[in-house]
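Below you'll find only one chain, the form predicted on its own, shown as C-alpha cells.
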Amino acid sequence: MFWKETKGLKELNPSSKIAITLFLLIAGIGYLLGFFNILLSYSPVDQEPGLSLRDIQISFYGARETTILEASIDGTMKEHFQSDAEYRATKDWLAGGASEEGLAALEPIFESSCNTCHSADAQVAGVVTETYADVEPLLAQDTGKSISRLVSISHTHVLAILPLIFLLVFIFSFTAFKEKVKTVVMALAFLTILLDVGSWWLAKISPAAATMVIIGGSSLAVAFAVLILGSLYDMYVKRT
C-alpha cells in the first residue's frame, strides 16, 4: 500500500487513484467557492467595486469615524433597503441625532429591511433591531469585528481547514518529491493557517495590518496549490 512504500503516487492502483483524484479536485473547488464567498461577503463594505484594503480595514478594524449601525448600512446592508429612500431616512435618522422618538418613525423601515434577520428569534451574527433598547449599542462607535467574534471565527476556521490540510499534506507526503522539498511543503502548510489567522486579529489592531490579511489568506491559497497540484503532478505526470 502507498502508506508502507514511497514510491510515488504514480504506483497507485487506478481504484485509489480515482479516489485521491477527487478528493484532490473536490477539495480544490471547496476552497475556490470559499475565496469567492469570502469576495462576495467582504467587497460591498465599502461600496466600491471589488475587494480592497478599505473593506478589510473596515471589516476587522472598523469605521471608527461613524457608528456600527451607519457603518452596517452603508456596507453590506445596504442592498437590504427596499429603496434608495427608506436608506436615506435612516441616514437622516442618524444624522440628527438617532433619537427614540426618530426611529418609531422609522419602524416601518425597520419591519421590512432589517428585522426578517435581526428579530429576536433570528438574531443573525447576534444583532436584534426590534427597539431601540436593541439598536442602541449599534449606535456606538464602530470598531469592526469584536472579539468574541473573532474568537469565534478562529476558532471554526481552525478547526475547518486543520483536518483538509492534515490529509492534503498526508496525500503529499507520499510523492515522489525530495524529502527535503516535502517537508519544507507540509510545514509551511501548517504555518500558513496561523499566518491566515493571525493576519485578523492584526488588523483588529491596526488598519495597517488589513495589507497582512491579503499576504495570509493567499498564502493559505498557495499551499492548497501546491499540494493538491504537486500531488496530481505527481500522480499522472512526475516520471518515476
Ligand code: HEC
Contents of the next structure:
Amino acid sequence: MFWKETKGLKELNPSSKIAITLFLLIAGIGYLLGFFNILLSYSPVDQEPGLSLRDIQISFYGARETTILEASIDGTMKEHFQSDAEYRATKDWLAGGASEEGLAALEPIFESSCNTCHSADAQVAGVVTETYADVEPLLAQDTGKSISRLVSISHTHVLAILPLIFLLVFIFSFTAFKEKVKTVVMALAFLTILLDVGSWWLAKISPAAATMVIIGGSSLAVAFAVLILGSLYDMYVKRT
Ligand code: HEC
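For comparison with the form predicted on its own, please write out the form predicted in complex with ligand HEC.
After this comes the whole thing, all chains and molecules, with the earlier chain placed first.
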C-alpha cells in the first residue's frame, strides 16, 4: 500500500527491528488483555460458566421476559449481596409485585449491598437504588443495552482500535508479501472493525444476531493475529 518497492521488514536496521518487534508484541498483549476483559465481564451474565450466546443475548437484546433489576441481580450484580438469603428476599419481593412497602423492608439489604455503588452521589452505571423512586425505573422490561450506552461503547471502541489497526497495517505494508495478499489482508483488517462494532447493533435488534457478535469479535482477533504474525514472519523468517 504505502511503498511501491518494499524490500521487506527483513532489510530494516536492527534498531528499527527491535522497536517494531516490541511494538507488535505489546500490541498483541494489549489485544489479549482486552479479549480476557471481555470474557470476564460477559461470562457471569447468565450465571453459567463461560461465554455463551445467552450471555450476549442478555447483554445486548436484554432478558425481555424479566425486568432490568431482576436481570441484574440474576447476573453480574448477584455477587454483591452479602448472603444468599438477601438475594432470595429480593427475588421474593420482585415475585410478589415489587411494592413500595416491600422495598422498605429490604432497605438494609440495598443499603449494605447496592448503595455503595448506586448512591445518588456515585451513580455507577447511571443506576441509583436508594429510594423507591430510584428503583421504580429498574422495574421496567429489560431491553438490554440502551442506545446511548451502545453509542458510547461503539465510539470508544472505534477510536481505540482504528489507530492501532492503522499502525499494524502500516507496518505490514513494508512486508515483502505479494501486493494482492497485502491488499486483501489490509482491507479486511479495517473491515473487521465495522463487522465487530456493527454486530453489537444487530444483536441489540435481534437475539438471533448474537452469533454475529462472536463472528465479529473473532474476525478482529484474526486480523490482529495475521497483521502481527505476518509482520514478524516477514522480519525474521521470510526469504526475499
Ligand atoms: C462494586 C460496585 C457495585 C455494587 C456494590 C453494585 N453494583 Fe450494580 N452495577 C455496577 C456496575 C459497574 C454496573 C455496570 C456494569 C454492569 O452492568 O455489569 C452496574 C449495573 C447495575 C444495573 C444496570 C444493569 C443494566 O442492564 O443496565 C443495575 C440494575 C444494578 N447494577 C443493580 C444493582 C443492585 C440491585 C445491587 C445490589 C445487590 C448492585 N447493583 C450492587 C456496580 C455495582
